[in-house]
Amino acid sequence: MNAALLQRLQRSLAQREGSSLRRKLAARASDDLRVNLADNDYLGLSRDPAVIAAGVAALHEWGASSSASPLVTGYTVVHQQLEHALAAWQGYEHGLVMNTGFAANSAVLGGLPKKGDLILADRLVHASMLEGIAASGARLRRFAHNDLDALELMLHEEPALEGVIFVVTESVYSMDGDSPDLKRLASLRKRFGFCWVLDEAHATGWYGATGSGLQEEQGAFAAADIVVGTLGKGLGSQGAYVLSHAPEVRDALINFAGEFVYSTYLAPSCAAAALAAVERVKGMSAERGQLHALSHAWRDGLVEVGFAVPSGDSPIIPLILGDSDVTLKYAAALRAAGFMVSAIRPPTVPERTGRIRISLRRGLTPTALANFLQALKGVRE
């Protein structure tokens, strides 16, 4: 190995180590009995019998891999059925399955905006969105998190462009668990005519009468021009998708997105499992109120023992502790007490906002909450 390269890597890693920011992999065992408050399987569908059975049946029918890129032979009737189901469920005409959420956001925002366009993005949009934007060549302006007054001011400030204005937001933000006013965003879109790209990844399954997401929940059904979502969170499978009202968006991704064109496609078993999960989510309408009540109960409990957490009813609760060493201390204590948690530190989140990201899931009991609060108090004492 080149000595200069090794020294560079060693310096970078030592710097991360010295500031308690070095990331390390830890393999998870299938028989880990700790209460899982770390992953995004909010509805527990990755272990759902109907979802597993659909995946297993597809494994027997199609094998373990798609074995090719989608434009060769990787695209199957299962992928096509999933696209149609997702689009109809969320109120769109066209859908395209992608390999990962990162690839989907990167492809949309790296390929659709061009030099001469303007992108107005929430300050806390996901890294996948920012990577795509950086590759696009478009000019970027970022508005304060969930501050739609600031967004509206930017829209008034910008002169008439020959290019396109894109507005980029999420529905539920992955590290803070909060949301913008989607009805107001829809109103701004109607007034100013921008192209609205919305990431619904963390809302799917948790919100809406049929579980399709926060657009449905807030009365802004199918208002965004383009929606990006994932199959690996609320739907318990793996992969992602892009939905649009215009067929040209799907065709452009098929023709120009390297993330779609040049990679072996998502396995048919994952698509089949997600297809079954969509039907399971639709049938959970009566449970969604219970999920929101669960979120309220955890937030109220954390406030009662002295922790400041934002109000809301999403599955994500940020327990912001600030210093990275303190965050690691809390994470270690919670793991020892029987909880699977992650210490989220910069650069994933802004400086001095290290946190335990509590990820709620269907089936959590009051006992789990009581034990979690007891463990937190133990660290403080």
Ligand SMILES: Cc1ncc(COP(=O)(O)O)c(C=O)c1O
Second form
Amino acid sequence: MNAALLQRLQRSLAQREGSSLRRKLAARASDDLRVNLADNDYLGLSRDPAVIAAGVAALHEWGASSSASPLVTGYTVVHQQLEHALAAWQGYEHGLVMNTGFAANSAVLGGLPKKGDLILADRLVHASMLEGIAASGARLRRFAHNDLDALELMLHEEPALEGVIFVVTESVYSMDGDSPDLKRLASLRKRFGFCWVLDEAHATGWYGATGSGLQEEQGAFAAADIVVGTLGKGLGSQGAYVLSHAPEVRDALINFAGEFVYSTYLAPSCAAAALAAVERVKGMSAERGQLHALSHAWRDGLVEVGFAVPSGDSPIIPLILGDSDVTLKYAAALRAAGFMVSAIRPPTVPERTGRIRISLRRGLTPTALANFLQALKGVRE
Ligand SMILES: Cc1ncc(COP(=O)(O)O)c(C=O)c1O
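Alternative state: the form predicted in complex with this ligand, after the form predicted on its own:
All chains and molecules follow, beginning with the one already shown.
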């Protein structure tokens, strides 16, 4: 290996190590019995018998891989059925399955905005959106997190553009578990005529009468121009999708998005599992009620033992601890007490806001909460 390159890599890794920020992989065993508070399988669908059966049947029918780009032979009738099902469920006319949410966001935001356009993005939008935006050549302004007054001010401040204004938000923020007012965003969109890109990654399955997301929950059904969602979180599978009212969005991705064109397509078994998950999730409104109650119970419990956590009923609760070494200390103690947790540190989150990101899931018991609170108290003492 080239010596200069090795030195450069060693220096940057040592820098991360020195500030407790070095990321490390830990392989999980299938018989790990710790209580999982880390992954995004909020409704437990990755283990749902109907979802597994659909994936297995597709494995037998199609084999283990799509084996090609979607433009060659990778696109199957299973992908097509899935995109129709996703679009109809969430109130859109057009859908396109993508390999990952990361690829979907970077394709949409890297490909649709151009030089001369303006992107107004929430301060905390996901890294995949920022990667796309950086590649797009459009000008970026970021508004304070969930502050729609600040967004409105920016919209007033901006002189009439030749280009297009994009507004980029999530519906449930991945590291904070909070949400913007989607009805207000919808009314700003009507007034100012921007193109609204909404990432529903963490809301799908959890919110809405049929589980289609926060737009449905907040009475802003299908209000965004473009929705990006993932199949790998609440839907318990793998892959992602982009929905739009305009057929041109789908066509542009098929024609211009390298993430779509130059990559082996999502395996049909993942698409089939996701299709089964969509059908399962529509009928889970009783479970959604229980999950929202669970979210309140965990937040109340954390507040009772002296931690400040945001109110709400989303699946994500940030336990903000500050410095990275403190975050690591809590994570180690919680793991030792039988919980699977991840220590989220900069640059994933802003400086000095290291946290345990508590990710809730169906089936968590009151005993798990009591033990978790007990373990937290133990670290603090
Ligand atoms: C808000 C948000 N969007 C997109 C993604 C990426 O989705 P995927 O895991 O399917 O690549 C994530 C995952 O971390 C996310 O949190």
